[in-house]
Amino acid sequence: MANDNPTGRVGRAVQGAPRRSPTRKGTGSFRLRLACCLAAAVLGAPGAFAATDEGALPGLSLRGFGTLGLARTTTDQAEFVRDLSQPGGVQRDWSPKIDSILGVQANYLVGDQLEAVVQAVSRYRSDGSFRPEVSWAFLKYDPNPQFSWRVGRLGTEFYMLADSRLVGYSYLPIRPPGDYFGTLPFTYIDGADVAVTAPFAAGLVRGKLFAGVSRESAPVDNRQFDLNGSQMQGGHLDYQQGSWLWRLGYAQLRFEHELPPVADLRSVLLGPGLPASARAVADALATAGTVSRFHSAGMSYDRGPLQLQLMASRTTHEAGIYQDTNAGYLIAAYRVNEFTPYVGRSWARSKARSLPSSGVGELDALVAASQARTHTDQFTHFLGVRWDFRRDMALKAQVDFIRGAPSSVYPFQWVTPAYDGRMNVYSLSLDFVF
């Protein structure tokens, strides 16, 4: 063997050894808190965002949205994140970083049938900064009410409501349920989509197909998983009848590049002096060139004070490093005047794929530890209340009770071996649109 200790090169990256989050130093946290305070002060001034028509470009409209959030947990053994696009999360101390978002959007009507849309968002992103990025930039062509076509940078619609998950004001909880949405680090693609709407029975059926490439990256330990160039395709079928909306969806992603810890592990498995069976394991673990598939079904009901949401999904992977996952959630809410209390339950469970033996016991243990890094086995009960105290503004308070196996580490960042699978998450937010 070329390396007397084959685990030495990648053990710290894939075996769950204690690691230190690069975000624990609090870089930029004071600036973020100051920005939040300034934004809150501006929001407190009536008409602060009112636009003037004087000199305005005909057909141009400017809009915005944001969330000022605070969250903390009851453990220091894992960092809770909004989703896996964030390199670190919150622990016992209150922090604004995971849920605070600010976005602006410009719509320009080029003609009766053509519209240009650009949206920029500042949020806690994969490189640990809040540097604004362009999340939407597309042309939309609507020749008639039944047909719509868009080309440019589009929000991803892997699941129902996914394309608006950064707009906190548009949904009930403080954040989309993490067990369901948390493992999706994809927010946009560069490509095109086409949608067709037609009456059916007593309602409307709408179908959409999309295709494009990712331009994002996802944090993995202290490195970045390059998603740039990864191809995405999919579509969904909606049916709306009165207060009911149903959806069936499918999407797939073909990875262009290798997951960094897998690249390290494969270099060991492909080393000189190892049996051919080790090469077979290396090929089974690879992510580059493999496809992940996302199947989903959803239902929502919104009539009067009552709101219901029910969603389920199954994710499968060709890459053996990732575990196939089933997930779902249910939310029920009832509005009383300006207050909307809500309760929900979400869950996620994954299963590792059986891989051939490498013929080297130490390497097989390393492969098993690597697969365990993508394991999920937990459920979350959450409850909260939304207070629409002012037009286009809402305050929310929420508590999440996460209960899982100690091996359920994939929804979080920087998990230590002492994590027991249990945490509570306390959250507050101010959501607004303007």
The other form holds:
Amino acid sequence: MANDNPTGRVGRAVQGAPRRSPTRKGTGSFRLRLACCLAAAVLGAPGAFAATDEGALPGLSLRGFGTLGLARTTTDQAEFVRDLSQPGGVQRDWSPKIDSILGVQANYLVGDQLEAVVQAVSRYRSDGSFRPEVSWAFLKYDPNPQFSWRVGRLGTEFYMLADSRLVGYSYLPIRPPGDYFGTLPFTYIDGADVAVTAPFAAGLVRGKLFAGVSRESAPVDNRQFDLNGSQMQGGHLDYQQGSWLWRLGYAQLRFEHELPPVADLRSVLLGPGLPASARAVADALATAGTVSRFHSAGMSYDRGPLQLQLMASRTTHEAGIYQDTNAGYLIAAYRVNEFTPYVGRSWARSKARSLPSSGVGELDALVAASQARTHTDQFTHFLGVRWDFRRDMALKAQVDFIRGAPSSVYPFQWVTPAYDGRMNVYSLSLDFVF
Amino acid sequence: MARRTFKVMLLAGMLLLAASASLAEVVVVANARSGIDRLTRDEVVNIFLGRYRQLSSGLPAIPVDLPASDAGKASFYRLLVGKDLSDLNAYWARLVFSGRTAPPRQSNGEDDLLRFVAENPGAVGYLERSRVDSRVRIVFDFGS
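Show the same protein again, this time as the form predicted together with the partner chain rather than the form predicted on its own.
Below is the entire complex, every chain and molecule, led by the chain shown above.
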């Protein structure tokens, strides 16, 4: 389900073939160099991540995480992105752009039950810069071991592990599987959540509910899809017993604004002299005020050196511009001393909504072309190895074999008509925490 | 024949288990006023991995680790969940940077750990069996 996310570049067909803005390509590189320098400085002074050193101010701890990544693909006919929050991606030349991240976090304990957390992250953003932004800023109140309340800016745990997608050190692959997570541009909401934990049978049951509004935006061609004010609610239920963890999740998003290309298309369909059927199509395409729903189920098994993860999702949309999608992934890993080789498969397939005819053949073709921009039909085999070569640091190398239909364009940016649906992605990363 | 093979394997497995327990005599200790006599393995896992930190007596559990430089820490987690310290580091990176649970507080060593457990009714720690004294109570060992 992760896959059809509401923010993609849906309607680029309206304006004909997408053209990369000539200024965009260079903007990120200086910021990236800056981020890399910062990261190098951090690497020069590694601390002890898990140790809670208490310095001048008792209760205050400062920590950080980061990734220096390099990636390239085997095609110049599409740009591979980590997720659709990125306005451009990598092609056949090695680039650090998509995976490099630096984050810092301060935790301040105000007594036993109350904690303040602020996290800022610099990464390749929807506007093409690496300008740092506040990714979390919340108060956490734990009155007892069963309940935990948080209010403020929170990570969205849309799917299992989705709230730690930026912390490469915390997971095995170079990046979360793109077929599953790649079409989610949401990182945080301003809102609140509550988690409840209780022993049940031989294990633990954990439930969580969250609600809030998005403040983010997502790139669509050379414009931005404004998600600001879009309401998000959801929850999940976990059952953990021994090495097994089971998860059911649900989330929904109500779009506040119109996707820019859909706004263009609607202004055409609502033009004077067109039949009422064209108005019906315009309304069926609209995103503003519509709800997208994300259903997910996951399972993980983690015992000693063996790790298995299986997740599946289904996403449905009220807005006709988006396509309902099924997605999933499976990862298996086995640790051998400092090395953890892993293999996996991920997949995503979407289906366009059949809309009534507008009554004008040319307009129908335009609508169909716009819907085609959110189509996904592909799977990926990936394999790699993580090397925990020293404390708080890991090196990873990974190859992704993406195999899809030529029509599977949604997970990428700047796809040309010559794209054949197949690419390999080669990636290296150094992940660290401090 | 098959049954005999099974018995031999079972015996070998038990011997291996006994051997690993005697190699690393790490035991889990709690405060004498914690209100608990024993913890199950699952309870120890829940407390130290931050899944659920409450003792059966109702007290909030406060886990405390040995420093990473102490071989006892690595051996404790290997016995408990079969994980290396770098696996645990990755695990805690996920929970800390998603703003959920904090890792166990870290002591400066076995003396410091013993003092902390002795002074805090909900505290739970681990150390070499030979270092246990009357201020704390053994609530779990890997031989059992």
